[in-house]
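What follows is a single chain, given as structure tokens, in the form predicted alone.
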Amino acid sequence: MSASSQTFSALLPGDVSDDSSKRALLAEIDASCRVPVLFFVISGLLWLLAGTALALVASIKLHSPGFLASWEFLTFGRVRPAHLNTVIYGFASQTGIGVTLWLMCRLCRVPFVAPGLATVAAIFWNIGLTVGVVGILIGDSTSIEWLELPRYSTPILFFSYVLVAVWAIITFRLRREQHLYVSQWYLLAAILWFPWLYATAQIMLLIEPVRGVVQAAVNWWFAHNVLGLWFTPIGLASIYYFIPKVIGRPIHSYYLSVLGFWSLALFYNWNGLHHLIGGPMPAWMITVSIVASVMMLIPVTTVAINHHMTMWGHFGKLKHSPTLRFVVVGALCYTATSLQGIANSLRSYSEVVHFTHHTIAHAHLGLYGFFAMVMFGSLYYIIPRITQREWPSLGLISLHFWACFLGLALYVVPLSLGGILQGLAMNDASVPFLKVVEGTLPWLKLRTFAGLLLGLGHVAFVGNLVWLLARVFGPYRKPVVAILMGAETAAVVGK
């Protein structure tokens, strides 16, 4: 039995009802997100690919630093932001605009408005990226983090997610089911969330720059807010949807999602500002972050508590389920990244993580762990409902998840364990510098490997995308409704 045969029959009691009409209404939106949805996904993860080998290069010049020394702008000052933009706008961004367009059009149970709104959005999305990433490699970048490329592109990229959010309102005022969803609550506020960010970012730090430190207090609220309530929303919203449409029960408390979002949107936007403890920052604004982080316990806690008991006593279809299994994880790495952050903006924590490879292996266990984990579980329940086929390979769906999981562990626990090693070598007068750079070799080493299987997961997902993609247009193919059908009529005869 193939994959999505396994996770289809056995698994999606929320998507096979009884009433004709409801079936009818559910293959309308997904055949109408078909063409905008693809479009975001298959860009992103392009983008995934690019910023993979981006990042391998980056990585291998940390420990072999003679590594493509020739080529300038393969230079580690310009392949590192490349590689970060293309992650973060490329394939995280437009990965989770395409899982939110579908989300919104089956919660607000309505077919895609304007499909070919949303396709201009994606191209220019991708022109603008495009242009960017090349203008950071030919050394245009802003040298401002998590915002590096250069000005002539931004505006692109603000154009295109003006059409995307105009979309969302309208899809939303225009919905037939009148409840809001838990999941709405997020995506609604991650697309309303976002252009503010990213707007006040470039006005203080690009347009009419601030002055002095506060610079770079702008520049840290931006980069931790970002994470905090662009990418954290989208991937709890999918998180809340998955894991209760998998394995077919309600979530577990609707009190404790309402306690969880707003404490989010509470104390989140006041995060960022401890990664510049120890920096000429007044003191009360430092501390003020501080205290907003291990607030933040709040939201992770009873996020945490709503997620594990909706799958308690269900952990045993994430053998079956690639959604579950990938969606689970990403869950867990939100409350292991969550956690790791807090401790991180404790003073006497920091002095010692502080400028340490501990910061980038809690950067990945956030964005890589929780939201790519998330978006790649999302995707293999959305691509087969869109394309009406189900994923061809079991084997490449298992080559995926063990490939990202190891080499995520492989990269998360040796760089936080040795961040911790380098940072208390650093704080040790007599331990010369060139003996602290000496020492983490073995980690970055081990960086690079994670960051090959990594690298393996991810074009074993898209080699099996591009299967199922060439099967679409064979006829040969049994369309997964035909299977879910047949599933039902099996049933009941059965009985």
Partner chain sequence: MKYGPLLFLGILFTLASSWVGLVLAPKQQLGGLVPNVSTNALGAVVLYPQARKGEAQQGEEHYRSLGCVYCHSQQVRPEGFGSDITRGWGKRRTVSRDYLYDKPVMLGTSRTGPDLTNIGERQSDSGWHFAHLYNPQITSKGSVMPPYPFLFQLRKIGPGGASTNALKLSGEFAVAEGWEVVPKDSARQLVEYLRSLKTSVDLPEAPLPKVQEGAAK
Second form
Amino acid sequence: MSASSQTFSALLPGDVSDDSSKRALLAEIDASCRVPVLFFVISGLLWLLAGTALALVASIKLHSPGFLASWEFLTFGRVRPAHLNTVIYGFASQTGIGVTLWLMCRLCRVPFVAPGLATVAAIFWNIGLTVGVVGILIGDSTSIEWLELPRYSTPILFFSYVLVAVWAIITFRLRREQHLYVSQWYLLAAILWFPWLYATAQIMLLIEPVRGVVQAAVNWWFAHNVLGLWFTPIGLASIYYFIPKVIGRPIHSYYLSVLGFWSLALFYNWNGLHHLIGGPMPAWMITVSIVASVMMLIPVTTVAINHHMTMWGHFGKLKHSPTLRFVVVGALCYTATSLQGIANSLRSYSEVVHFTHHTIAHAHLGLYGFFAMVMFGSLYYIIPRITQREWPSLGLISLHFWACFLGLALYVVPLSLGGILQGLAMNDASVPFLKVVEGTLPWLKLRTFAGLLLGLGHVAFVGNLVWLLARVFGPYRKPVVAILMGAETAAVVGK
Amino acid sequence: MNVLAILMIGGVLAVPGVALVALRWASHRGELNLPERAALLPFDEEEPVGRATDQILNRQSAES
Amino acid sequence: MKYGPLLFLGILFTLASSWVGLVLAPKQQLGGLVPNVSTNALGAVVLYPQARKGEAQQGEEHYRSLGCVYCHSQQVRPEGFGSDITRGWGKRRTVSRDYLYDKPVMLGTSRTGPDLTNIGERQSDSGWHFAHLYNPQITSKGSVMPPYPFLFQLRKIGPGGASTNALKLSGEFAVAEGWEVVPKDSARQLVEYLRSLKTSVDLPEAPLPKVQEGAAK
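Could you drop in the structure for the form predicted in complex with the partner chain? We only have the form predicted alone so far.
Full complex below, order starting with the chain above.
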């Protein structure tokens, strides 16, 4: 251990003072994150449970339309957007912000600045979202995909977001480590890109709506970029941090990560209008988006090669680290969903799959397989460190992983296939429409089953977290499994 | 429409122009000299390179 | 080496590029679109499209609020691209001008149900729409569309006899003797909106096919 730390000191000369202050700093940073990060994360996970319940209702309705049909507020056209907005703005965004806050503090090497500011932001975020989701259920949905939250709720969310961004910029300015790690580029980019996207969409679609199909252009510029410029950077930042951190090995090539970042920044934001292939738009808009989508091959393969080469020779550690399991599955899903997305953006392929359940499978491979899995992995790492408590049950961690892994596979693979079959049948005008509908039923039922598995995983995760939090208020116990120490130390303790 | 065309062409020329100037400036300041050691930023003396963390599942087999 | 300013500029420049290209440019190109002016057989000036009024306009609000867009698209892809036209979902592809007055534009991304761009032409009978909304199984056995019973009122038949607008329900869908199902305002408005959905108008940028045009006359 001492040998490797000497190597490290030699590599970063004069970077820090003495050994003891450094140790104190890491623990101090983690402890300072406790309240705001936990607030964002716990609210995020509660929204995840709500979102899962809404998803199950929506999924069952798609093959059994009579299910809960007499209540207007639970009709499919309201439950579906309520599901989307709870998981996007409730779960994914809040958990993502929680992880972002922690990563920023760790990488900037500063204890949490103004935790009150961030906590207030979290409170407003949840108020805004609750108002918005109730609004959707009572019929105020805007019916603009990814922006269904009614006009009266979104300013609250935006205000909350501004507080988060201000916090991030302050932390960035106060950083003690002048060098920026690749994760910080992604986080900073996400924090600056999101308000621009959200403000543009809100102004041009809800506050002062533009006329006609310009709405569709703005809608898909926004909706696709929320994935690519908000969730993707946060997910990739986490992967770039946690894979090296868990296996104890720096990223394979720092140069490749630079190429990956800038090519994503250049190309991704032009992708959105491939959602309108065949639609009533001038051809150039769609073509330019298809070209940019194909260019995504550069960042995607760059990132995939870089992560794979970093993991090379360390796959054995997947057996022992929950963080690594979730994060590596997430990284694989990122590659898979990106390649699938590039295929979807081609005119010939889109002609078949555009209006089918294939798209839904693709969206879940991206947001769930990639983003949610990476967030789960990150939380397994972060929460014990900020609470100074071990995960109470390793069994529940395994249950969470396998339920989500299987659920994800059963969701994405069959539904992608079913979507292609649905598209082929739909493009054959001799097949009556109701026959096409009938053909989708087995896939939709399988999807409900997969959703139940995902739900089981979420309950296991939240149960474990509640158990851990119960211990936060109890007396501090010496770690048994010693997550909080490195593997070597733990082995020594074991003897 | 002509104004728009002028703006577009102007933009097409100006944006890469500004980008080139910015890159030149950055390169002169050494902003582009990326040290591979930036890759070591997640590590520190407490958790140095070479030490795996978070190895909590299946401990028995890990120690054997 | 701090990399900060360059990073900051790069982040802003990259997004600015597509903001100009995919937000401002479409607004420039399509934001000034005006209705098409033509003259009909009687020599009167006809504007297309026209803003919806009255019940159809209120119905658009229900269409939005109930989230119909999540299963029904409102766009006809060009001839030879998918089977939209052969399935009879439209006589011609839809173009930007068709959507001038839609609030919001609900192109849709899913065809769990059929496209509705021209549902007003395919199915102009309000009675069919009421039965279909009350319970899709009545008109389309095997459909996965949810029933919308809350758009209807189940009430006792008054002394004056059954209402003229009561749904004709028989077999498994029949209600108890002495009761009737009548559409609420919301159902009536929604159906008016659906009946207003039609795009078979000749446009310079999207002419109707010659043969069908002749057949229509």
